[in-house]
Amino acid sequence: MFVTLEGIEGSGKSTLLSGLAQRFEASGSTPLATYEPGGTPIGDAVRELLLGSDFDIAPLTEALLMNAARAQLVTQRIRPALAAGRVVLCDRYADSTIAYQGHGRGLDIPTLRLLCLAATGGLEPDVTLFLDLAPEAATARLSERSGADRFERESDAFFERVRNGYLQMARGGGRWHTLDATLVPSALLDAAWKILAP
């Protein structure tokens, strides 16, 4: 089974995989709990490049290295996972880019689509848990962190624009899962494995 996490910054994504990872590893599974953009060596050396850098990326090269971590990490590290039949837990994938790159900051979401699949090799998710979040509630969720990123620097009315697009994907049903990131963490886990557990 492969299990992605979606939602803005802020919204509780890590906090909910690291949980679930220890919920799997509970009932005998041995989950791989990965990452994006990230889970490798070539993908963390992108990641600090894209987050940690104070270069000026244009979006279009935003979206290209994403997906060249992402294709990295799909090689190295999913497709080996899911082939020894394990469970993989993966924050984010694909659906970021087309939130954050398509709606985010205005790409062709056709073209952005084109890129995944050619990174992912047509590999999607069987579950997408979006953490749905409010911009003003994540905004003061990461005003309590120290070091903001590229990313955790965007202003609301960018993140507005992510949201909707998480939205407007998620209403489509099928593997998506919308759970209500307000919730306290515990909470938050019993919702997302209830989804999961059967």
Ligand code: Z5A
Second form
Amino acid sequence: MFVTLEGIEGSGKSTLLSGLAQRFEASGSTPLATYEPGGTPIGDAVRELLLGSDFDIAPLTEALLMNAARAQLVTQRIRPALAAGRVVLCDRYADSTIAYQGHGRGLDIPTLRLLCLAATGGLEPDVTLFLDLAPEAATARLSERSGADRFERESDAFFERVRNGYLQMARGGGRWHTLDATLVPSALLDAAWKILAP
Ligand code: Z5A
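Can you swap the form predicted alone for the form predicted together with the named molecule?
Below is the entire complex, every chain and molecule, led by the chain shown above.
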């Protein structure tokens, strides 16, 4: 089973992912827990460029770099794990490109979908958990973090567009499940586990 977690930064994805990994381990499986951009040596180098550098990165370059890291992650880690029958938990995936580079930066969404298709070879998640949180609430949670990255310096208006993009995708139903990210971590974990429990 391939599970992705999506939402704006600070919505609690990393916290939920580690809780889910522990629940899967306790139920006898050995999940692969990974993240985007990154999760491989090349991907982590690209992540550093994307998040930690002071380069002036054009939106299309950003989308291409996200997908370069994604192609490596899918090839090197996600497909082999799924082939071995493991559960894969991934903090962000192609929907992040549609939400951030599409709705957030304003790039053409059909073009982005083609890029993502090339990077993933058409591998879609079975389940996508969308942690919905208002940008002001996320900002308050992250206010104590030092050294904002390139994305953390964006405005609330940018994150509102990203959130609306997610809400639009989640309305399509299917693999999408929207969770109330204002729940305390243990309640959020219980809600997610109800969806995923083997
Ligand atoms: N990006 C993109 O533009 N296009 C793409 O295709 C991809 C990514 C793949 C990666 O940033 C950036 O790349 C991301 C989108 C872009 N930037 N933004 N924005 P990242 O990997 O560094 O970080 P992130 O994915 O945005 O998430 P994050 O900052 O690590 O937040 P999180 O994982 O969602 O939340 P958390 O770390 O679990 O929790 C944040 C804080 O809230 C922390 O203090 C927790 O203790 C607290 N927390 C967690 N859960 C709760 C609950 N339930 N209640 C209250 N407080 C909580």
